[in-house]
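Only one chain is shown below, in structure tokens, and it's the form predicted alone.
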Amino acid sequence: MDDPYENTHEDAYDVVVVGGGPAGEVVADRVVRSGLTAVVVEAEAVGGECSYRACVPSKALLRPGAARAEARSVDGARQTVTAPLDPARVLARRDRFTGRGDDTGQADWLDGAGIALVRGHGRLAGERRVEVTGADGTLRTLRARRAVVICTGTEPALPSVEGIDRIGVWTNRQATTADAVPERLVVIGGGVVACETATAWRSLGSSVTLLVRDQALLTGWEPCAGEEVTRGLSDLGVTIRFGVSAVRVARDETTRTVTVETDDGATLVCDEVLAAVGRRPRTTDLGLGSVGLPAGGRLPVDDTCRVTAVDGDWLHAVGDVNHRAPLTHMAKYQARACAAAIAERAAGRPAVTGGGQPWSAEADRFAVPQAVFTRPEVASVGLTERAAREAGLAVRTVEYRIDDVAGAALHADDYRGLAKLVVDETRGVVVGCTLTGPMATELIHTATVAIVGEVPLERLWHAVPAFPTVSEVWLRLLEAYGL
């Protein structure tokens, strides 16, 4: 195909990636490995939200409390663990993982992988063009010979609460990077971020109150997940107020405390307020109008992550910005598929989807694993029972107490956990699984493999778990099913 821009003097690459988070890094690396050239445009830190202000620091904050709880769950070890966590050391350990936002290592990795880096804010400027505004105001234009890939992710959404924009409200960014433990923390929300943050800061000594608009935590999951996390947070000493919303917040300029008024007439006083009510795509200032797209919304894509509302196969959107499966590991999965599709088309082949090809990110429609590092942990993959029934499947469910497995009893004296399978009776395969309890986040991958591989239950019966491990719950589930 003739290139109408061949004689221009713009910087040209085969692929221009806007956004240097996990999705952007992976797609750039993969296209370079395929023999194409790539540049990453990033306005903040290479590595993105996950590396510095979300997944990595939150898990670093959560792990010490979990490790302490694990030691105290075994008689003989329990007696040796008498001191509380050391907040200063926990925060210092977190900073070792994040480098306090220093992206030198990740920028060096891009260079070593043969990927160019342009620092600045990238905006589309028409077909296959990206304009980058540097921190000093200089403007640079990049041209993509093959593809532009949008990997700008999402940003926190704030609730409709009077005064929320005037108190210095916490979002996930402040909640994972704070240098001191707030004495009192009010969390608005009942989802994953709210539950994990409440767990982390309560473990470090903060008095935490959750304001949950709904009547349960983790709505959208199997009910048992929210129930177990509710129990775990309550056992930690977190106050949970269901069916309650904040309506007004104000910070005292002298004491710096925050007053939170709720719709049931109550008033809370705290030191910080965390808003954890969801996220919105970062597409407002992305130049979408230059290619006929509205600003501010998500970018719908097909299984190759090609933006379906734009003609041709040059514009792609990977990760949270397309809202197919807004999780870091799924963003990386999409990035691998997207890069393979770009390489396939560059070789003159059509990248047809639908048969499990490496350029088809189809699993994010039916096998998305999720892991929540609360205490207890909860994890899921695939469909809930409700979603499976709404999809018209002939559903049968099986539940088993994980604490009845010998390996679980050996793992912890007070082990408590539940496993639930959702089975498509017509095909005889697992289509959903939810686990609660210690190690749930590690156990879930077995279910992911079973769902993606569409392994018949009769065949899965021959995958014998080692004794005595917690994984023996799989044998018990199949026995409960009747095999």
Ligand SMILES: NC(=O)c1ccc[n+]([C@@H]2O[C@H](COP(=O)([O-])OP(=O)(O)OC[C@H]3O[C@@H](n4cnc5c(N)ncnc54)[C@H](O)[C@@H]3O)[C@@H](O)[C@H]2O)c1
The other form holds:
Amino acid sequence: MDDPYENTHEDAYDVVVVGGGPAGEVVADRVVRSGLTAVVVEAEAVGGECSYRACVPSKALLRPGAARAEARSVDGARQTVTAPLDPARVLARRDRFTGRGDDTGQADWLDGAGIALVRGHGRLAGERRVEVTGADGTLRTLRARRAVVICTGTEPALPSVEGIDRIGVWTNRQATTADAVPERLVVIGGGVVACETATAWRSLGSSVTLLVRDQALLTGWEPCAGEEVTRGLSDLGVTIRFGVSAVRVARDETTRTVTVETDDGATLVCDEVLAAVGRRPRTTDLGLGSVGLPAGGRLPVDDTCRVTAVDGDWLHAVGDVNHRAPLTHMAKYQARACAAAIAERAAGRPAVTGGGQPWSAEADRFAVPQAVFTRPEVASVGLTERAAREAGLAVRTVEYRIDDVAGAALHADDYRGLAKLVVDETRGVVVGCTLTGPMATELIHTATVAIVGEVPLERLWHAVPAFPTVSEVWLRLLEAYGL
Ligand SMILES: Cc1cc2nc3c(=O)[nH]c(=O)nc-3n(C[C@H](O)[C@H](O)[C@H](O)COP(=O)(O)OP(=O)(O)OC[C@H]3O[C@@H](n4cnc5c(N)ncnc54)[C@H](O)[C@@H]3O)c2cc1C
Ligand SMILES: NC(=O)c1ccc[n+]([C@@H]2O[C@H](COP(=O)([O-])OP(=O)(O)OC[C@H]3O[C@@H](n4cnc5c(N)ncnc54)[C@H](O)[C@@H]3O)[C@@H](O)[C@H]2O)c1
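Could you switch over to the form predicted in complex with the named molecule, since the one displayed so far is the form predicted alone?
Full assembly next; the chain just shown is listed first.
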């Protein structure tokens, strides 16, 4: 059958990328570097959730409080840092990172990289076709000669709480872009968004209450991570209520305050409520039906990020939308792999995976690092002890208090931190690591290298950490293991 788009060059690209967040930007950049052409379709702002309403603004809000706490943890410096944070300056600094949502810089970067940008909402319209509806309602069809890559990310899930759709509930968007510090903030959830947001706004002066359905924070992590963050947030003045769910919320139109009723019969009054109960894929209005897929679900993929439920090797999904490892750095890692696979197949080669090839995003399955900038920081990579046991590994764990390391005591008078290694005894290698305490987020990469490199512990013994650094915890862990 004749292809009506065959000669319409302006609307045909080798690769059509739907969504210009971290995943989409990197896929497009890498395919163009490989000699193919690419277009990015973006509905809101190039840079995605990460740049404007997630990672970047949240870390910009967290850093001043962390810097202040760090100075106050050293005698001699502590006495000089007595004033609270200056919210106006903190919010202004955040805005310098986000440009308040202005994506001119990132759009210019796409242009400079030779990537076309089409603004509008993209939907699949059958095999290798994407229809884009512009803000003015105009419709444009893009044809992909080789591949379509879905990088549409996620949107916040809302808990089923009566009235939650009528109070102007905060999601990550308001929590990272608000222009004023709420006097009283109630947070529903006990995961990373809940814990980081509580840290940030409490540091800026809010009175924060966490309503945590579970009996711990950061479930899914090693229990010590949640315990340390519970202690740290409590010390910061955050109220944490475990085993409690909100059942009803209502905003008073006169006072603008929100009343939150909980399932233990209590009532809280606050100024804002943040829902931080996880994310759902942005696939409801994506034309998935045109390629035989149900709307609204995740898009399972193989290690090259090819959507497994669709025949052929043209449809891919990268980043949060495939739910393999919903983090920016893993989205970008998958993007590099996916672009390499597309280039490999374009060259007529099969892109076989599983052997550490650049087109194989296999680290998603065993070495996902995560850095959480709470007080204290927590970071992890690889398997928890529980996950390793469930996977049938011969598990041995080693724990060490980081405060007992000379470098940690020099770093902060009140240093408090934990390190836990999960070792696969059969292979004699580290398969998981969790760290808590100051600089945990920077220290975790050492563990990532050990896990990905499958470095035997006897060999790791020869990687000598410098004295007097916090990294000496690695020596202590190996000694505790018996080396
Ligand atoms: C509060 C918060 C803090 C976070 N902090 C961190 C952190 O510190 N570190 C970290 O690694 N991760 C963090 N994350 C997770 C991180 O934000 C995501 O993993 C990351 O944004 C995923 O990138 P993505 O490109 O897959 O999706 P997104 O960043 O969500 O980008 C998707 C893009 O697709 C566009 N889009 C969607 N649908 C369409 C469509 N139909 N047509 C056209 N365009 C479309 C959207 O407008 C958006 O620009 C955080 C998340 C939250 C909520
Ligand atoms: N520093 C970082 O790496 C960072 C920071 C923020 C967010 N993120 C990413 O953003 C994503 C979303 O984070 P999140 O915290 O929203 O999700 P999450 O899955 O980490 O935590 C969700 C929390 O909400 C609770 N919950 C779920 N449903 C509930 C309900 N109906 N009522 C009450 N509580 C409920 C869960 O028990 C859990 O405590 C994650 O994938 C995370 O990796 C990463």
